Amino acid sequence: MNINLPAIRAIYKFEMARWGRTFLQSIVSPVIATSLYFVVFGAAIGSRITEIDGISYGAFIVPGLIMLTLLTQSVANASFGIYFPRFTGTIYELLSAPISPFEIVVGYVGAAATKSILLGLVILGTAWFFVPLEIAHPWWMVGFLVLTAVTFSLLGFVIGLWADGFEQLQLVPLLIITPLTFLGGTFYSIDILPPVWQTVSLFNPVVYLVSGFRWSFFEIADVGVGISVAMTLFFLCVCLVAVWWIFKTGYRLKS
């Protein structure tokens, strides 16, 4: 199969340029939000919870904060990126061009994942100003970062194709992704929960993402790192199947 690299590059560069035009919203806002999280959770709660599993509370929440930004931004960037051509009608020009669905997905999802990864690294750099950090497994950290960004960018791509309006575009991130992230061990270990709620938490897919990512920093995890990788790959496969089905059937693309 011949891959149309110029087409992929054109979509990728267009999406990255659009992101660059909203620098304050794209970069500065997450940094300010992260700083506020450190002030509120790190100072207020950290004064009461000094350590978790031998890790200072301020450092403990860093992987969760990065994952919170990664998940929400991946979904938001990818969903808006593909929804806007649908909204303006330019998607029909894209679909009629000599470019395959695979190349369209790579261009949009690749750009969304790149934005999210860069934001994650910015959040990591910001965290170093507040707490001392050591990353036990940097390559695992990068692997989780990339895998999660790609997976949730694919989810955002699906949401962008499904949404009928800007209200629906915000529905899933606000009502599902963000609550699951806050309840997925972002600011705490599920080991401190009562046994019943520990079991309930295991049905939250974000728990596996945060747990695996935190393991790459501190070698502590709520679930096994192998299970975290398997669950992330499973969700990635589900998103890939959903994208394949949409292009196969033309769902939301032909109307």
Contents of the next structure:
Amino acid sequence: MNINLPAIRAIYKFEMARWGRTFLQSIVSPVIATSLYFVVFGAAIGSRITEIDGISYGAFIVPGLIMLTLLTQSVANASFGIYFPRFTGTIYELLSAPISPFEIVVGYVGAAATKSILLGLVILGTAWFFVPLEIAHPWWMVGFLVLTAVTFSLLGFVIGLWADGFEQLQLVPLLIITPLTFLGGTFYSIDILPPVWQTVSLFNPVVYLVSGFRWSFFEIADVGVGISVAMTLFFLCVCLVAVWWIFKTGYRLKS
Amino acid sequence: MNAGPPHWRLAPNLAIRPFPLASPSPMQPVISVKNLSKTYASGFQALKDINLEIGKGEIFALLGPNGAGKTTLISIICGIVTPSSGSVTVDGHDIITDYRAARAEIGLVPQELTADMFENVWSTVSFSRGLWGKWDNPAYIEKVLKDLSLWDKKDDKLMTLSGGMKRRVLIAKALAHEPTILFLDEPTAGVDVELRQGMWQAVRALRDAGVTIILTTHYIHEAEDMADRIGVINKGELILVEDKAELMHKLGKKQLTLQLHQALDKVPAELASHHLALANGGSELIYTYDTQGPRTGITGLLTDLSAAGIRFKDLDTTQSSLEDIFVDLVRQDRQ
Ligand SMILES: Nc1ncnc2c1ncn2[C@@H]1O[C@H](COP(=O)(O)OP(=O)(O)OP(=O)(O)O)[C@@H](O)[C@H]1O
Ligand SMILES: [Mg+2]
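Okay, that was the form predicted on its own. Show me the form predicted in complex with its partner chain next.
Full complex below, order starting with the chain above.
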């Protein structure tokens, strides 16, 4: 099998350059948002909840905050990246070029994931500024970071292919990703919920991501690490199948 | 564009021919469209059973009124629209099962001016080259931009360019990967006269270098000037495909109009063999003849006229242009 490497590089470069033009905005707003979360949750709530599972509340929310940024940025970047050429019409070039769907996905999703991983690291740096942190399993941490970024960039890519207007492009992140993240144990351990809601939470994929990610920091988790990894991979596969189906059928791409 | 990339200079169509062929030579098809139909999701049938072969190295002009299906046909060959039935091969490669090889040959300049407005000229053209699987070649991109008079704009953002310049950027993008087949969907729409000349010069140079060119245009004299062959499409049907010279010959009549001293009521019987027609209240005699025929019959007509005592004060000849032919065809088809 031959792979069109120049095409992947061209798409990747193009997307990173687009990001580079608005680099400051892209970095500044998540950093400010994170700082605000620390002030509000860390200082206000943290003064009442001092510790969860032996971890200071300020430190406890760091993995959740990074995940929050990772999820929203991955979805936003990837969905916009592919929706924009559809909107302006420049998609004709992607459709008429000798590239496979696989190469298109690697280019766009790779770029979107890169951006959100970099942002995740920036958030980590910002957090360091507020609370002392020790990462128990740095390689697992990086692994979860990459896996989550790729999975949600894929989800964003699917949304970008599906959306029929800028409203729809905003709708999914707003109506699905943000609530799932907030209800996914980002700022609390799901142990503190009533049993019914604990069960409900187990249907939320974000719970597994946050839990696994938090484990890589503090070795505490709501669900087993193995289950976290398995669920993330499962979600990745679901997104891959969706992308594959869209390209196979030309859905919303070709008339 | 004589100093193009090596494969352009080789003019492969000349090199490959196994033996000299008597002219007109049967062409070596590089694009072959078979029984192609397209019905859009709306239920509208945009193409009906199209069969077409395009020869290597020729300039093929596709003419037809708005909505005839020109862009649809081009879009299917290029992979942007999926065909409903039928097949297309490009250089022997099926456009669906072997799309990589087929598309690698093709450069497309779309009809719509769509561009990444925030990109600059250089990077958007380089991007296209990458998409087609070629690594950077700044010297080549520089040449393309210079040929299209875009060199001084290379660092400008597309949104700051005029419409004609954007069109040329799209052409540069299509040429960025050194295609052997170039589709130009109304390339001269919105381009000023001087640049249009330059553009056609560039197109001729590409053809001389062996690139096959398929273009659509609404300026029929452009097709007349440029094309080797012409196809006319109307309401999704290919109603004519013909060598341009032959088409002009076949349908291209010449008329001799004689302005008479004295109006006639009817054509005199002794002139009946000339198939004349009266016009303008009998004050004009019109004689239609074929310029390519063995003899025009003008001498005989003039002799017979003076024998019949008919005198004229002025004469004038007109030849039907491709435009007339085209309008005729489409009108006939409509009836
Ligand atoms: N995506 C689509 N869905 C439905 N109908 C379409 C679509 N695209 C084109 N058509 C219809 O197909 C017909 C052919 O369109 P096409 O763009 O191929 O015409 P054209 O010959 O290029 O015309 P023009 O000279 O105006 O560019 C038109 O009637 C058009 O309305
Ligand atoms: Mg058109």
